[in-house]
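So this first bit is one chain, no partners, the form predicted on its own, shown in structure tokens.
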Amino acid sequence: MFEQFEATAPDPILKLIDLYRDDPRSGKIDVGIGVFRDANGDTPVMQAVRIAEEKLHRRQTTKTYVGLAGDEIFNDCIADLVFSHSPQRERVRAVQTPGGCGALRLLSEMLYRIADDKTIWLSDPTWGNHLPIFRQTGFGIRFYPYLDRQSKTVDVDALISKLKTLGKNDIVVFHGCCHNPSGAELQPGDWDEIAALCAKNGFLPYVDLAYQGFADSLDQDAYGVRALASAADSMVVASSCSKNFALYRDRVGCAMVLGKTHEISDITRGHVLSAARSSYSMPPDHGGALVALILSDPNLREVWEEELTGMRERMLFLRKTLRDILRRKTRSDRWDFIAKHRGMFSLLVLDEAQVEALRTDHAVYAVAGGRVNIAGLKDEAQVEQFADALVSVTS
């Protein structure tokens, strides 16, 4: 039977680790593969999450099965952490998930059972795996404008003028903040204006709160997801715990439901449920359980949102550092936008030969179009030979 398969295409960031590794060179760079990497290029576990992890073990009786749902204490931490006092918190319902990947599916998945002839719209550019999870899913996919590859900021106008054409029929999958791959943000008045939109128009919000805490605060990164939630009648938000609290690995994500009435909540949360069911069950427990011991735990949590802290400043460090170093080096202002980026990664808009110079002539592992994990940058020397590999394949 199985004879019958082609080869399936590699993923361009995976195959790109495959590269990176085998490459024999010393001085090589990764900014390709997306994780947070400190001064001395590891990824280190944080130290909320070791006194976390001990208290769990010296507590932990059972590892039976915890439901469904998953930790509820969990539940309602990142709830309150994305929606905090807002007057529509009481009408959220949240439901555990492996992974902000797996929430973005149980999502989908519940959205396609009442909602197969809408239309999911998708910035552009977005996340390179937004596009299987929803395609995967049955959605019709179509692309609103987003990024302004001359300026690397939002085309606000652009952006606005195609949503003003949408309503009922269509599905909006927005980046919460720190916006995957570009790096460029919207303002808080442009979530006010897009919030006024939906309100008007009726089309329905789905966020992906990948990076909160990562931008300019864990209160000024839920901006967008408080205007929309203040405006819609009904939205979807899901939420990944794999950056702001470094657990890649143990796959802690939360989807969450805003209904227009408790009642109407509650019936939508059944429906993630039963679709989480019929896919893996029971989410996994571990990272979860952590997450809940740091939000739900007033000294854990001020050590958590202080290493936070130092993790978001270390980026914005790094990403003037870079922007000051390519001034010097072209004596212009061309790569400023670097620095008004925030979170991870900025899209550099190259092209495919500049990439791959990148990898070949200086051992610059960056993904196609020129995304760049800023945050793969180790320290000052290291951000000066990016910058001179940058320097020569754009000259």
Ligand code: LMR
Contents of the next structure:
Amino acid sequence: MFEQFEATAPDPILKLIDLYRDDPRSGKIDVGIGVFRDANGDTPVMQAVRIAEEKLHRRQTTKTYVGLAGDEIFNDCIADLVFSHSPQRERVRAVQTPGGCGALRLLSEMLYRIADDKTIWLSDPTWGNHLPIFRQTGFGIRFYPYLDRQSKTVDVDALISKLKTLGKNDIVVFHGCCHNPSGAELQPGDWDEIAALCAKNGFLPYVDLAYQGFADSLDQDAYGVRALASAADSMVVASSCSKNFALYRDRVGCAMVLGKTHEISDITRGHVLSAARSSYSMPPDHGGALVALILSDPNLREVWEEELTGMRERMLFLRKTLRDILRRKTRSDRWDFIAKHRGMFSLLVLDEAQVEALRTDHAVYAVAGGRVNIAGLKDEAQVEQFADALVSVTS
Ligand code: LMR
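Please give the other form, namely the form predicted in complex with this ligand, since only the form predicted on its own has been shown so far.
After this comes the whole thing, all chains and molecules, with the earlier chain placed first.
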């Protein structure tokens, strides 16, 4: 039977892991997949996670199932982290999932059951894996304008004009913060405007919040999600602990739903749970249990927040260093947008030949389109080397 298959195309982000690993050149630079690295080029286990792991090791007496929704303490902690004290918090229902992708997939399956118009709106551009996730569920994809590729800022006017045309049958996916791939951020005033449109026209906001704490602060990064929650009738949020807890391989995420009433939220959560049962059944426990321990213990939480602040500051430092070096090398402000972007990524808007030249001539691994993970740059010497490569392929 399998002879009917045609080979699948490799995932454009994941394939870079193999290409980079197999490159024998010693000065190679990986700015491909979104993984935070420290000044040694490592992605260490966070201190707060290590302490939580020791605690968990001592406390855990069984490996029996935790249940379909996962760890309810984890679910409450994540809903608090995302919605804080906003009045809508009480109507939020959460389900622990295997990573942020698990949350995206479950929410998408739940929405597909009730969506009238089986299409979903994504930002142009968006994270490469959004497309297969929503397509596999059955949704058709449409794009709303997001990035102005000339200025590398959000084209707010074009975005708002498009949103004005959407109504109650439309589902719109927003990146809560640290837009992937562009790095270009919506400002609080923009979110307020989007929330006002949502209240008026009734489209359903679907927020992918994979980088809370990586842009400005845990609270500021949730501004958009909270603004939308105050406006929307119904809303969903997929959150991830891969980056802000550095729990990448432990696959920790959370699917959240917000309905008009407590009862509607409960029923909707039931549909998320049944989507889970019919795919992987119950989520893995370990990572979620660690996050629950960290967020519910004030001392441990402080340790974590300090480490998270350190990661954020390092990314901002790398952005500014890269901007300064590029200013010096090009005697222009052409690349200044890099320091204005937030999170791990900036989309440099490079063509295929330039991305290829980065890889073949300079051993620099960037994602198609010129998405670079700023947090993948080790130290100032590597930033300099990267800047040289970029100048060489773009001049
Ligand atoms: C990325 O965008 O590089 C990360 O979110 C990792 C992934 O799975 O693509």
